[in-house]
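Only one chain comes next, encoded as structure tokens, the form predicted on its own.
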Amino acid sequence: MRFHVVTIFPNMFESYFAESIISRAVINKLIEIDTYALRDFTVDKHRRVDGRPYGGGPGMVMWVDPLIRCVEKIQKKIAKKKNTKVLIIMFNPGAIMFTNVLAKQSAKKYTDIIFICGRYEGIDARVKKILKAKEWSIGNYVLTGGELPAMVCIDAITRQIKGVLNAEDSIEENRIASHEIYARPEIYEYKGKKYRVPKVLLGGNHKLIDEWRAKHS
């Protein structure tokens, strides 16, 4: 799986992708992550990528041309590979909600995903039309840009790729998982009160443990 991220802040991705599971997936060549600095694709002498919206209103709108130039370069790069299937994603709070199901489907269906990270008031609507891009949302709230949603989606999709996690049953939807989990010690005392691990988790009866986990999922 290859991820391509179009952004005006490529450095935002360096620290997150350099750590933990994502970093190991890159090192093991299970995924590739490339960021593209959008300002490198503008012909404006001040390297601007946005302008005032038609019809008035606050904020700035990201121009069509730099985005199209950037994505076309990515598409040419992808075209050099064999048997590719590409998905282009933009982010919109009102779009289809990104879920684990969508993450799993994307991991199986596509070889390359291009994430376009909007900023300011958003992206000129013609970009979506020209590129036939899909829109995802990671929640019913507004963020300052598409960088965090892109990180969330890359993280969730990467976990679905075979070999990324040490054990396949680490994927929560493949097993009975509970939001309520415990580890040592069995009894933890805090300010005179004892907090205990539920007895069912200590008994070794996996049928009862699964029933408890299902109830607390």
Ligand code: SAH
Given for the second form:
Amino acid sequence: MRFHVVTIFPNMFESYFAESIISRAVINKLIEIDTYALRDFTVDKHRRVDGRPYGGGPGMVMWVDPLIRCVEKIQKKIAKKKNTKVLIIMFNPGAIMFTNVLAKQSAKKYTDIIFICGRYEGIDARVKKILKAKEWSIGNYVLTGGELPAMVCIDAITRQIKGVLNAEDSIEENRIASHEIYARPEIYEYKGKKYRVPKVLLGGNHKLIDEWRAKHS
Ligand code: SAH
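Could the form predicted in complex with the named molecule be given as well, to go with the form predicted on its own?
Now the complete complex, all chains and molecules, led by this one.
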């Protein structure tokens, strides 16, 4: 799976993807993440990517032209590969909700996903039409841009790619709702009160443990 991210803040992605499971997946060549700095695709010397909305109103709108030129470059790059299946995603807080089901389906179906990260008021509506992009929301709240949503989707989709999670991670992956979990110490004392690990977890009876876990999820 190759992820391509169009953004005016490419640096935001570096530290998150340089750690943990995602970085391991990159090193193992199970995924590839490329960011594209949108300002590199402008033609004016101020490298502007946005302007006032037609019809008035607050905020600025991201222009069509730099975005289209950036995505065309990505598409040309993808076209050099064989058997590709490309999805283009834009973000919108009001769109259909990104879920683990969508993550799983996307991991199976596509070889390349292009994420376009909006900022300001959003993106000129023609971009979606020209690129035949789909829109996802990551939740019922408004963020300042599409960068966090892109990171969320890349993370969740990557976990669904075969070979990304090792045996230990995979066990956890089979559930969405996790049960309560505990580690050392057995008793934690806080402000005079003792917080204990449930007794059943301290014994080795796996049948009882499974029953307890089913009840406490
Ligand atoms: N006034 C706009 C808000 C734009 S927020 C409105 O009401 O729609 C700027 C950008 O952040 C959006 O274009 C979108 O790309 C992204 N964004 C904000 N919240 C989001 C969410 N919950 N899910 C996905 N993308 C979001």
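Rigid core (definition): largest C-alpha set, two forms, superposition within 1.5 Å. Source: prediction; values computed, not measured. Numbering follows the first chain given and starts at 1.
- Core-superposed comparison between these two forms: CA of Y54 displaced by less than 2 Å.
- In the core-superposed comparison between these two forms, E189 has its Cα shifted by at least 2 Å.
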